[in-house]
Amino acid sequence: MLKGVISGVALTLAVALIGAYSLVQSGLIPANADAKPGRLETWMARTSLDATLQRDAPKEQNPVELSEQNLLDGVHLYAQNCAVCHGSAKGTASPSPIAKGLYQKPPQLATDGVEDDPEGVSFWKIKHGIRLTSMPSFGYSLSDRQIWTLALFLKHMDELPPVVQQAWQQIQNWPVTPVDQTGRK
């Protein structure tokens, strides 16, 4: 009985497995970027990175004193390194030709903002990137302190001082400057 129980399992195990990697090679799950992702593979994301997150995002209070400057600092890095795909002050109402082309859809922070993400949260995502979607690493590219600074900035975007207020509403997300063929301004 129990030997029966046994090859019966394995059995099962046998024929999923070649079932899953059928469906793998016949290229009937969509590797397309403008496809919409099945409810599966959302959910399997979705639970992936929540966990990742609960284990690996600094739990820590963020090393960036919360001031002007450093916020000032955090739009220029967010313009130079997040604009193109995350968008400007206006939010959804002009995501660049890059952001409307991605997969999965970047938030546009300024609609779909972040605030009332920890700090940490926000340090991990830009620090390692999110597999499988278009979030890229940037732990190689900047320093911890720049990223710290990018997550201090994602915190306050919605209360920000006039200053920074007034840089974050002169952020570009697309360059508006034409270029002839040959790469020229």
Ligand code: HEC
Contents of the next structure:
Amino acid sequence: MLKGVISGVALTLAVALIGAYSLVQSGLIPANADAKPGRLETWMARTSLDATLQRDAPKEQNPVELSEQNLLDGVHLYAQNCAVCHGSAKGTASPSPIAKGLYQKPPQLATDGVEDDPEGVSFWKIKHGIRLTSMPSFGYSLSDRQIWTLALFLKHMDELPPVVQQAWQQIQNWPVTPVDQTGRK
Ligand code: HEC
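Output block for the form predicted in complex with the ligand, input the form predicted alone:
Every chain and every other molecule in the complex is listed next, the one we just looked at coming first.
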């Protein structure tokens, strides 16, 4: 009896594995980036990310204090590392060609910002990246202090002091070529 059950389970598993392998091999699971993610995929990715953040995101306060200089540093770090995907102060009005083509779409943060998120959550996302999206891990290239400085800027993006606001308005999300600068096409 037990033997029968065990071979039944083994057979079912083998069929399921062969089925899954054939499905992946058949090309029926889309590998293209110019599509909208399905509901199951979105649910799985969101649920897993939320659970990870609850476990791992730092709960401490941002060690980088709120000051004009630190916000300016944040704007500059953002311009160098993030604007190409997350956009300039123009937000969704002017996404870069890279931002338009990615799967998942990077939120244009001037429009869909993360001011409501705890800074520890932004810190975690910037440091570790988000798996199966194009959000990179910056833990290899930026120090923790630089990442907290970015989190500070993202938190206050919609209420910047005038000097910082001015710097933010200058940021480009795509290189301006000399041809563009002279106004010629
Ligand atoms: C190559 C493109 C790319 C670059 C460069 C990039 N990101 Fe992202 N980022 C993404 C994508 C795509 C997502 C959306 C992931 C998802 O759907 O969960 C994302 C998500 C985020 C989120 C979460 C947004 C939300 O609504 O929850 C934050 C915060 C963030 N990125 C910050 C940054 C910062 C700061 C930088 C620069 C240091 C940066 N990203 C650089 C692609 C990028």
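Numbering follows the first chain given and starts at 1. Being a predicted model, the structure only gives us computed values, none of them experimental.
- Comparing the rigid parts between the two forms, the hinge falls at Ala33 out of the candidates Thr52, Gln69, Arg46, Ala33.
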